Amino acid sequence: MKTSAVFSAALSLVALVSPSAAKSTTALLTPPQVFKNTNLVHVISVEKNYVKENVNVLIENISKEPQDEYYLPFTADQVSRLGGVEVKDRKDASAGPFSTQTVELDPESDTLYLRIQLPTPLKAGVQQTLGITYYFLDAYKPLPASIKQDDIQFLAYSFSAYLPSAYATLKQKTEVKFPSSTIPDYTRLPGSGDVKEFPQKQGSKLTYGPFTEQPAGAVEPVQVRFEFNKPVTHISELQRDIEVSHWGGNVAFEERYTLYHHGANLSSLFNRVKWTQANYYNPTTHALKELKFPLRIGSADPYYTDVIGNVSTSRFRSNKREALLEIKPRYPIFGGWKYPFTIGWNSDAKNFVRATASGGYVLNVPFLEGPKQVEGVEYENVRVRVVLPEGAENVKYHTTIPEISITDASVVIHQTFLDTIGRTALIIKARNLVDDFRERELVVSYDLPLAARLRKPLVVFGSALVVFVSTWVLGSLDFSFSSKRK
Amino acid sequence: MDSSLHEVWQAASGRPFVPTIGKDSQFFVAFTLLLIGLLLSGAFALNRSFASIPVLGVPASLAIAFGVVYMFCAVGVYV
């Protein structure tokens, strides 16, 4: 009893001491103040059902040493929804996308950092213009949270009028682009200079700033509420299979979607009669009623199924100019509703597979080929599986999807029809992608030895031959009763 | 990730993969091969001798082997 009392007293003492200890370490666990942002333009686009942010910043190395690491802070919640980060030099397109990585400098802090690796260290006193693009998924809150079936949907988005930065910023402004000019509510801030109040509204654009010098870590929370009478399509899981067949000269695609509508819920029960009536006089709705998949020219044999079976409400236009698959879900999808479905199609291998000079093969397919909607589509988890022919080896891949979005890549064995050892399958998992990355390519190279190519017919040949030999052996055995005793 | 693969793809632009048997003729080839296999099997059944194995059994097995693979492809299961 006494011991436990002493122990708890010691614990409470530690608890009293630790906040100050944590504070002192936090100061050490922030990025070194080696840069300043001379000029920063932050463009937030809420035009689609995900948020696209573009930061153009003129950075200057204020230390005495060359520096090659620039940090951008995010909260842990933002990092879980952050995707598609790409950083480029605005003045030198040939420099290519810079390498980025999410790092945790202080384990006790909620702040994580995006570490941007500059390809060449920036010398002391020298400036460079960075163009940083990233996306936030699941960014909006419907306000009101539930509406009637024929009401107009409004979304709210919260952000900081100052870009949260690890460095002091001399001058900055934040522009917010909306899908329409109907922006009923937005936070107003006191202006500076000639401007009395921020933001300034020009059509479907709000501009906060320009702001004067702000210290590192400065934030100014603001919220905007805007009309978005379109579906907020969120795909929580996309499983995309690409199956290469050398015997059939075919590349088969299959995509399994788990789709949600993250917009405002219905405040009353769904009314089918009202829905049918509304379709005649008011075609704009916040419900999802159609998805369009522009496939590669030459795609054929499409199918569209869900948990019940084949869904007949689809149309496929295929000609020399396009291959457009239009599907209508079994029911209109309103806020909070879910619709899992599967689509698939075939294409000739010559459109995607080429033979290399070294005797191997190279496959080039789009990493994502999901729906192309005006309002955009966001993908939380994407798993692309490239099933190569049985016996394929020496598998290498390259994709133009931002490297930071790829969470895992592995080569496994996938067993299916007429396989003996199973087919080589490359599985790539990615997180937080949007439909802007449609058509980003995935290139896979592999070798296929002759023995592996002939494995399937050889196995059937062997089995058939065994049947013939067995028939002969069994046929030549004499099972008749001996006549010697007669 | 191997960033040189895009160049490999570009370099192979003149060599698209074309299968030995095109999609349009898969069913005909498969059906013919399976029919030959069936007929040879029938002939083997009528004359079950050791000599029939190389003369009838092996060609029948070969016809069935390639016929099965192409019939899988012809019905849409691209193996």
Given for the second form:
Amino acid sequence: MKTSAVFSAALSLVALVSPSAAKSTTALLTPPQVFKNTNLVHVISVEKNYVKENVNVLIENISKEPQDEYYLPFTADQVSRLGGVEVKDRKDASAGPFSTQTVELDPESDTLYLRIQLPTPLKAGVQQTLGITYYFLDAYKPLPASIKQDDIQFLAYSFSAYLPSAYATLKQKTEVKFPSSTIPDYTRLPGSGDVKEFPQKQGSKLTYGPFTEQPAGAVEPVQVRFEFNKPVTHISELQRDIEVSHWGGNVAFEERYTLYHHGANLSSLFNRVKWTQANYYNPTTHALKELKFPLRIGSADPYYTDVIGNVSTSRFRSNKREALLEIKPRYPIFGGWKYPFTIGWNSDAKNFVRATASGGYVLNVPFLEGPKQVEGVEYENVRVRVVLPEGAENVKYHTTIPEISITDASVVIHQTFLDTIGRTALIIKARNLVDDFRERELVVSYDLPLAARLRKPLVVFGSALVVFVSTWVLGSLDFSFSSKRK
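Complement to the form predicted in complex with its partner chain: the form predicted alone:
For this one, just the chain is written down, with no partner chains and no other molecules.
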């Protein structure tokens, strides 16, 4: 089957799922029609292996009462892959981010809503410009689904030329940004005014619109297919441990990854000889062959292991300007392949921990670090565990990760070597993050009483004393046998 035929078949499938004939849908229960979108610009970026969408919309309160809840519809499938939602006032950067939450208004409908809480109710007839940013993970389909080892990879993405909205939109347009100008297939729509056909292509960008007034719920399914000859790196699970030691003056980091390549599968068996030959002229490939981890300056003692053991194909550069860990997997990772591995390193505690005037402590670390790749990295599930010194109490945290991405947070007791009551550990779970959130802060405050600080050295001293005394007592005993004289 030719590529264009495959694209047409896939587009027909999209049309079956979201028929363009029914350009407006009405759920049994919908948000009240208290707003209208006066002007809307929808920017979709498929430049990385996840989708980033920016919606800049000028909303107007058309009701007679002040309103403070704005709704944005998504399908249930989209919500399961939605992450990193942030909403701000475009004209007032200090007023945000706004509180967001996904809600279900109709249990029998596939439509869920992102409820945006405006910090100040919008009065009747007043307008406000919202800047809404969110990400979709696992958003692409390789097309074709299987290719040869040295073939170029193409991805397809489906969306609506009209931004699905709970409110009527007077004017809108959708811009799509690509990693290159190679866009062999895309849906064409009838134009308006002087433009005969949408989209308009300008280099690596397609523009659908501007469109005239559309009712609430209007959709226009389209699909684009573009060249993406890079790895589609998907981290299904990241377990990040941060262990703080006051007596050792050290913060230890360990990260355990379960990595998948969500690109096109190989249509034939992997050829090691062909791969080795190709490395001499280093062509662009969709296989993942290297990961780069920028660490904080001063990081030391890095290690890199996988399920087999230590992996020697790594390089660590550390100086006054940078600390960079470069790792190469044991084998190149192609579409559909999996690679679990672990990295770790140490850093001076003074780079992350400071004492407060009240006698407590504050730990400031990145919530997410991970590899920094040109093609981007997406994270489905992230678990961050901060292990504090034994006896730490009154633990509180703050993070600049979007609140909608945090799914759970708890404080537990973690048992390790030479502990008596166990160490206090803060566990935070997040979902659907991307490497755009690298270096977002995680600030943990805690108290450490004097008794808790002295517990470990006293335990070590006491244990050593017990061993010494026991050895001395046992050494002074006479276990020899004596013969009895008659």
